[in-house]
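We begin with a single chain expressed as structure tokens, specifically the form predicted on its own.
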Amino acid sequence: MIEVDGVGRSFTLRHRRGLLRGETRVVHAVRDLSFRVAPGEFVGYLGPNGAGKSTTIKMLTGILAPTTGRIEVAGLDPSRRRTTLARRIGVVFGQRTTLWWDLPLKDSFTLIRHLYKVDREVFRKRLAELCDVLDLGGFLDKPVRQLSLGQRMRGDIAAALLHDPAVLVLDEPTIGLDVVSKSAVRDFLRDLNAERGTTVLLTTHDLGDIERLCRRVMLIDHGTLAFDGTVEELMATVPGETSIEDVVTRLYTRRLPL
């Protein structure tokens, strides 16, 4: 459902020194970046800040173009065929909602449906579920802007889902949720991912998110991937820790000499 072959993106930063001179440095982000997602895999990307996560998601998502190397998503070159795409996967930034931030949420959705050209019936059957299973009933007539973080994050995550997409990029999903938020939207996507068949690539600093949902994990540093496995080989990486949040700081510290 993903495949990421070599890729790299590199960035020129232009730094001003003076009125007439400049001076120009090329930074890598990302560097002869491979790996795979099957269909129906539920797999964390995980590394340190400023290690290349967000910009693979951009890339994944279209938003930014490789400098080198090949990208298919559902089959698919994601930037020159980011339309289509957008079809076919759901994202959810946890940081930015895609919302309206002053319509009431249910009016958001409809909007949804006239983007992504959903069946009228097929959206009403699609939304009466997603509403059931999030809990969604009780705030779809207040404006965005009068939700609680766990209200709003759930709708993003229903709107996300609204058009049945193959695949689904989460980024920070559960960031600033209480407890009881947190478990809800848990166990969504775990059932989402076992009764769908929904495939879907989570990048968190939440390592709760990572043991509770996903049997596989990938670490990235300086823009490398520098762990590809399970949660279980991940752990036997650094013995004598118990936790993974343990585990992945140690090899953070220690930057990931696996």
Contents of the next structure:
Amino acid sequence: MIEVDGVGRSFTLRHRRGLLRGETRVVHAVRDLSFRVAPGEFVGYLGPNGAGKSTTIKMLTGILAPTTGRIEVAGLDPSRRRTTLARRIGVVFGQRTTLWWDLPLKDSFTLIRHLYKVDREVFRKRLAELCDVLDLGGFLDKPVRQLSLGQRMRGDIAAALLHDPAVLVLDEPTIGLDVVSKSAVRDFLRDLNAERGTTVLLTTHDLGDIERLCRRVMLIDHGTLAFDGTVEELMATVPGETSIEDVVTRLYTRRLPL
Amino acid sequence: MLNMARTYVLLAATWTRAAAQYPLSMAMLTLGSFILTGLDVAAIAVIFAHTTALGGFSLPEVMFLYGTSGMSFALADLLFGNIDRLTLHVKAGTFDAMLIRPASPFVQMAVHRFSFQRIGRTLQAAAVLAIALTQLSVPWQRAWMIPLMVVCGIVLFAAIWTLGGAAQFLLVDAPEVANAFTYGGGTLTQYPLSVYGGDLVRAVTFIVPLAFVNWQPGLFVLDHPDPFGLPYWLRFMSPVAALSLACAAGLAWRAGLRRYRSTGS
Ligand SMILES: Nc1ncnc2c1ncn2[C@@H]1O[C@H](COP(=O)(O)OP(=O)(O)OP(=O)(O)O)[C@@H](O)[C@H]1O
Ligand SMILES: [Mg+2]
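Alt. form predicted together with the partner chain, vs. the form predicted on its own above:
Full assembly next; the chain just shown is listed first.
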């Protein structure tokens, strides 16, 4: 479902020194990254701040083109076939909404129905379902900018699933949620994966998400894959530690050969 | 193309409905832009209070040039005015959101917060043009050029904005560069180009083809000799200029989009 082969992405930064003089520096956000995700998998994507998680997600969705390597998502090259891929993939950015700030949530959903050309009946049923499990009923008429973070996040998740995508990628979907909303979102994602077989890839800094949701964990550091395996295998990498927090702390603070 | 138009109409309708929730502010803005642009006309009236010709053009002729340029500019602004705000959307993350939708980001940008409030300026320019035409009595052998030149003007302004937007993919920190061209272009074409120097006129004829918004086709409609003595056939070149600039803008936009780098957070 997702294939990433030797992918790298660098950013050239220019520092102004006076009017014309300047220095350029190259940041390698992701380098030589390869992995595969099969249909129906639920994968957690971990890594310290600045490791390259969001950059990876942006490449998987076609927002950024990779500088090197090859990517295939749902059978398509994301940066070349971005609009076609959009119909097969759902995307949630926890930090920033993808909804229209000034439109009521309901209007955002209707707009999405038209943009994705979802059949009216199918849409009605799907929306009712999503409203029910994500408990959106109370704020459908409010403009997105008036929603609380947790309400907005649930709105964003619903919006990403209205067209019933085969793959769902989420960048920090549980950021800033209270315990109740967090567990609602987790339950929802678990059921989505179990019942519909939707492939899910999520990044998070909340290890509870990993423990409760993900059969498989990938850990990225300095833009390269540092670990890929089940949660049990992750625990086994640091013998003697019993909590996932401690294991991940050890892995993050271990100096990687550069 | 058809798909893009469909997306445009769909989004425009949604934004209009959203704006209609604040009817009073919408009416105020329409009125405001009508009055504000009315000041332009006042400026022209003041000039003609002291003289009978501006750069060799009579008052109705100047009003004709003002009206056609104003229509093109206002309609281009209404339909595509948002394109040169790319930097804002990149920084706010809204551009990323546009890229995950199955629709052209160009259309989504152009129509973002579409509102009819900007129609005030179009109406004002249309009124000036209508008055000018009643004074001029242009025969239909030359009048056919008028709608064509307004459309070409829209395309030219929209293309310049698009070039400005495309430049912002590279110069995220210097969006003003483009604005100088577009708003400068809107003001430049309000007056007969004969009030400017010959070098500037040659530049806006052959480099940034603003002379094809209303000046060259306007000379044809008014059957006016070219004060700069440029060839007669240039008067029919507006569609060619508009089409070439639109193609250049399209290519620049694509090239810019390929270099898009999003933001780090
Ligand atoms: N548009 C950009 N321009 C310049 N540098 C960038 C850009 N996007 C990302 N980077 C750099 O690439 C690196 C990886 O960033 P990325 O956002 O992918 O990290 P992340 O794993 O999502 O971190 P976090 O957990 O803090 O969200 C960082 O060093 C960042 O500064
Ligand atoms: Mg991130």
